[in-house]
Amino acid sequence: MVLSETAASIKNMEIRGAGRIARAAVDALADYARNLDASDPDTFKQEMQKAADLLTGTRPTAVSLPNAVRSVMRALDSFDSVEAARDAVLLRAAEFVEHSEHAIERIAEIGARHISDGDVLLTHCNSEAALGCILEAHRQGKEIEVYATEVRPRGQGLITIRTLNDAGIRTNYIVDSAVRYFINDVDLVFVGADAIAVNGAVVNKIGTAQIAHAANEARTNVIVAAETYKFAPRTILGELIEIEERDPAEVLPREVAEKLPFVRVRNPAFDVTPAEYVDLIVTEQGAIPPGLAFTVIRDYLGWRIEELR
């Protein structure tokens, strides 16, 4: 079944990257709706909600996932027939995927404007949006150089350097802990986001906060590239974004860990970068300072006051 396979692939990080996760989840919901046999609209909605809950439970930190699923599920507000409800889900899912794909293109266009000819950039993890800005700047003929981190423990940086290499961009591959060593050689930091809070704080791959801190010390600007559906509405109420902690075996093999009974391996997948360390957030709707994060939640995600409870 596509639904269960997609949920497993998201949880196991076979599908990675907040935007890719969101699109995969929406495609899985659409496939489930297309094949769901229900006798009445209420039953259809109940079964769809179970599918939605399965998907949203896979990666607790990636806000794009519940935002995407919620966007599709809002299509089920009221219908008189199963077929009408099914059609509404399929239409909303198609609209979301199309918007998501175009969002990356638009972010790339806007983000590239902030990259100058001759700039040396640093990026962390494998952000579709951040890489899009870098690649677009290169396509525009700007001479750029990139420092890309290894991204322990899963090594997503290897995907990033392959993409940059294929584009013909001069790239330096460094271990995560070498960022402070090289930061004075960097003109601009470009990263993505898995979630953005109402106060402009950015949740991204573990190590991002340290990079932003080093950049702040070196007076190097930090730009975050993120689609609007990565903003977290419930942070308006003070709700914290859950930070996923993954299997310790990703860091230390079990056969080694078993011989170290007094050692606890910690493996948080994300950290939180305070808004004061972020200079600009580039979305498909435009570039904003972190302090305007609330306007994205209000104007583009369509959350109503009665929904925030």
Second form
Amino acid sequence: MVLSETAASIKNMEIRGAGRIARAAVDALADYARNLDASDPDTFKQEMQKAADLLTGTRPTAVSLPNAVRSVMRALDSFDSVEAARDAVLLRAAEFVEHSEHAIERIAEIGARHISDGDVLLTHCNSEAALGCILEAHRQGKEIEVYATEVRPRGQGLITIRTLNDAGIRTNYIVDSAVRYFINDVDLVFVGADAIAVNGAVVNKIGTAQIAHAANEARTNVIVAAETYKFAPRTILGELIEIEERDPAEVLPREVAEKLPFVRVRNPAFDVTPAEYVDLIVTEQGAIPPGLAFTVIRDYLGWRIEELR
Ligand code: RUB
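For comparison with the form predicted on its own, provide the form predicted together with ribulose-1,5-diphosphate (RUB).
Zooming out: every chain and molecule, the one shown earlier first.
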């Protein structure tokens, strides 16, 4: 897929989910670098930066996207030939994709430890990291049952229930607003993340915060499965994570909306779950309480405040 096609597919959500978006962007950058004809390293870098900007501009919330793109672009810091710069980009991109796939496997192993035989789980949206934990627990022979939400307006719950069904996991498919009705039947909420702030707040699909609130009220634990590249370094400076607001037509068909001039449809794609409603964040480096998010950003990702200014 050429660069502009990947960017369009991320924007229109043919490619979706924070981890998949990151890997697709990195693959697109590598492909662009492979075919880029530039006279000198500076021109090569400038053209790569334009490609990087096009990709990072597609969806604003999933911090995995700029983190992944930046990790590839860092390979271009200093080079005296276009070929060396190209090789460095290709190597870094391959490393990122390998790291990302490995992270999903590690998260599944670590997350599955927190799922007990007989547990009833609830998941929201379609997260490969969260589903990885659920599938791994099932693979280990634990008897589990899942509640999966529909996920208005884009219906990602359908992807989730197909995966769970294919694995032979007993699944209940519910509308988003039925979560509180069923929460007392649930032992554990398992969701993914698009971004995690320095204070441990979790940004994920719209509705996650309501689910976590209901879980907190019912004393049901909430576990978030997230690769470390979903932690948002710029939140150290107090920057907020931008919440994407998508086309109103996803919620109400345009022809209906046109006849309702006093109605404004709002369509935020994500919300923020405060750290106090999150019990554990499972990363490929281990499971941490949300209060240790700063440690991941500083010690594992290696970001320092001076670099971010
Ligand atoms: C997807 C979503 C997922 C996270 C984590 O939203 O909110 O829970 O991205 O997914 P959208 P993963 O469908 O709008 O992209 O674990 O696969 O990275």
